[in-house]
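As structure tokens, one chain now follows by itself in the form predicted alone.
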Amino acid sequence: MSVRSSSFAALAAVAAIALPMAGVVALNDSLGSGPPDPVRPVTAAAGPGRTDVMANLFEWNWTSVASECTGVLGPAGYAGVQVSQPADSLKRTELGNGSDTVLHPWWEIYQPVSYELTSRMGTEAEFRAMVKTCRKAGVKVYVDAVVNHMTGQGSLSYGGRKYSHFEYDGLYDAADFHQKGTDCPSASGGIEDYNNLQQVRKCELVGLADLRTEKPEVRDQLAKYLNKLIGYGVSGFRVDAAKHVGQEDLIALENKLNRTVDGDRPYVALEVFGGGPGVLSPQAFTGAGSAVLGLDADIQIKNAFKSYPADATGSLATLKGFGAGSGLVASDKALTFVQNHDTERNGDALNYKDGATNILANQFLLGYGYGTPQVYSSFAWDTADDSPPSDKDGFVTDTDCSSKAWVCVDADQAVTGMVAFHNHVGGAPVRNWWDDGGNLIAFSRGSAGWIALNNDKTAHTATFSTGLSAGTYCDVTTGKVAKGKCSGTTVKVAAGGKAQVTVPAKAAVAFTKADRV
């Protein structure tokens, strides 16, 4: 879930629990009436060298987005972005009681007020040129969507609207919002059992008064905030808490929706956190948009790379098998990474403070070929409620990847390259697979691309199959090649694809057929 609340820390924690198998066939079974076959970026036409990989600039403003669009993501070969909720939004004016320290936390966006464009980030005016500035890069745009709540707290917002728990004028009222006693089952107006279906459909989530997605007039606002973020450009979105939303409504609001600029259905991926039975599993959500995200992918990720205690690591050795043939949904309903906004700070995941094993479990999920990849890049924090870099009311300062405040994992060489790898190899299968039973793994992509991985605090030397003719290769995570040259570090394969390599500790070496010189 990605609202989190200090004043509602201890509901927030429970929020990420999934939920109930009964009645799975039957609501299968009417998915059909849905949207024809929804796309996957891949599918459209997002320029020479691109296949899918989209960057998750968490929080950064439009103008750093456009930037990035410009300077990094385009030429790296993304092939998409996810930006931040862009509909006006809760401004904290005064701090709470308790642990409630930053006056203006990053989860602020998560609770909206209006579906006007003035939010942390920016106006409406740079959000439109952002969306043109990266789709003239060859990047397509995804906004996260907050569709099944609205706000739990305040009453001033990021455009200068007030409004109260019920009350939005000129979109919400009271008859708008599910409510204790009438929908909601809980004594308290929450959810107090995530097993509980009406309780998880039509109970507050910590607090936050939550749509009547099931009300047709409901779902014509909804559809026209995204319409219009449709009509400006963005290809698709991210749709936050859709676990409680459900199916029904979710496919009902993605009816209205109208194609892209490019003539497709908008991709839509949808939030589902797993570890529960039934309807409200990642899994029973699959027909109900384009992907689901890959929460639970990214548990694996981490115990792979790092279990408990914390300074151990875990085994790439179990990698071996990743995606479906290890529980997860099949690779073209999810959407992959190694961390979001939330399982970054919640324990599910890897960060950025993991330094080098961040970098390399990346460096694995691009090469692997898993799901819909995201490399995702926000600021640094030191409490789970921080602010992203900010002036004093709130708006968010440009993006300086110079500086110690961000974090631009997107941008990192070790990144980039494997996006050029990820994008060579396309759809290779998974072959020559290769371990150490510990911490040193290897695998080809066909006879595409071929990748090693130490997770070890010391470097490794093998010999290995690659799976590429012979000849001398240069390595993509440490340089490009430029006029037959090299700028890395390079790798020789002899006759019969075999090569001796040294991996350096917590580091990759990678390349693919057009990475000869």
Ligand code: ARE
Contents of the next structure:
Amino acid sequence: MSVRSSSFAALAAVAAIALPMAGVVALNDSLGSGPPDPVRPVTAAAGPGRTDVMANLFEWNWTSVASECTGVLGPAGYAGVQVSQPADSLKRTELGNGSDTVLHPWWEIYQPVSYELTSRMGTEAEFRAMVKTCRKAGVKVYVDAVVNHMTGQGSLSYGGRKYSHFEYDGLYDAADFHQKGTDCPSASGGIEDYNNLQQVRKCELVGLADLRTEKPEVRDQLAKYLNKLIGYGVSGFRVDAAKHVGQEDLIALENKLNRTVDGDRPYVALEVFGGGPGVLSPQAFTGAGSAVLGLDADIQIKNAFKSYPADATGSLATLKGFGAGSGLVASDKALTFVQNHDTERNGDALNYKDGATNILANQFLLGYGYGTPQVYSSFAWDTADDSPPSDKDGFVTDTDCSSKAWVCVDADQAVTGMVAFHNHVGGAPVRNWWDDGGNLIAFSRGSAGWIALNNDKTAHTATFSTGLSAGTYCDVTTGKVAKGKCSGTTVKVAAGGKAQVTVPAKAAVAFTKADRV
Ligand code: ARE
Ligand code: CA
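Having seen the form predicted alone, I'd like the form predicted in complex with the named molecule now, please.
Let's see the whole complex now, leading with the same chain.
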């Protein structure tokens, strides 16, 4: 016992030294630039571990996030919540040109104006209270951080500030932004080619004033902002447009960050869409933060659960080996999800309109255990620009999960049951994979839990090897064990681990060792 644990400790120590070094060497090699970064990299950051699930409550206001933490996320076993960009931002006062019909599109928040936290989601005091409440409920808070740019339009913010493209009172002026000609080589000053390194880093992303993140004073302002959030109890960040900041500037910024209130390095998940060559690829960013967003993973999930024409389905059997085995970054380097706010709209991913298929895909992600899984819950929309439910001034109104205006996937029993499953099975490996070559699959997580998923429109019955010992188990997707009784469907596992199970159409059946009745 003592021999085992000490050799584990030794291994962990080696890994802790070796991994970040490897990240830095690879990074500097690929950039072909000077000496290795002298500052300690943060790739070994403690973040949500393999057994931790995050909810992404996109554009929920702060008081609604707080009540979800207390009422749903904490009790269900979510370890973290990602909240929206909290800094003061553009508030539009008139419609744009052309087909623009939404005065306060959701994306106003991606145009920060100051690092004071008066936003569509609430006040700075409400933000701080939310972090406190969530932490008390056992849920750590991760913030969407926009560090690449400021605004691309407008002149007034939610906090009542006036600004112009290159002038942000007391924060930045023109000398803090990349300029066409001097820094940015494109004719328009915008990114015209997403495969061009200089353009991607130093030109304007969709017309957003691009910060000189290589400049010490700019890095200091950004670090001051992020450290303020850390001081409020925030545990990490989703870094927006990380591809456009670049590895060097990200590492330099992260090295200025304080430890969290728990004493950990902040968890940093980088937003890097796939498809770019070499240093612009998500793989090339795995050494520049704790993780990258699973933006290729959600495409694979969509393709397996739904392909085109729209009424066809892909095939769940294709998901055998999903993860590093299907070309994605290593599991501990990915923050994964079935969709986020971009991919639910751009066709890359499933979205809430896929109904039961979307729930099933979330169950697969939680059951399978690739990456740090995130469950996305947000508002319903008709057009891609739609505002979240708001008052006439654009301030987001309270989330109401019983109304059609909001989609609370995080609170669905079929999903919370799988959060518990995920936490229970921890890092146990996928075993006993079974598929019918089509849309019925099953696998166990070691001998800790078992799940079957059916993406067909009809129920299927088969005999499976569950990897669990004989007994009667409670299906976590339909119920819970309370006082020795299961409130949902039960499954009998025979000696040898075999079970005959009927998996309903577009549904899963799942249980862990702990769900025995
Ligand atoms: C809005 C208007 C624009 C206007 C601009 C400035 O829509 O017409 O020019 O304002 O006034 C979000 C919205 C944008 C919005 C922006 C600012 O999506 O529509 O612009 O907020 O309000 C690339 C980036 C990636 C980025 C995507 C959108 O690499 O980082 O484009 N994603 C993040 C967020 C977005 C957000 C921003 C960044 C900006 O998640 O929600 O924009 O903060 C290939 C490339 C990718 C490229 C992708 C685009 O895959 O390889 O690099 O992603 O195409 O689909
Ligand atoms: Ca940039």
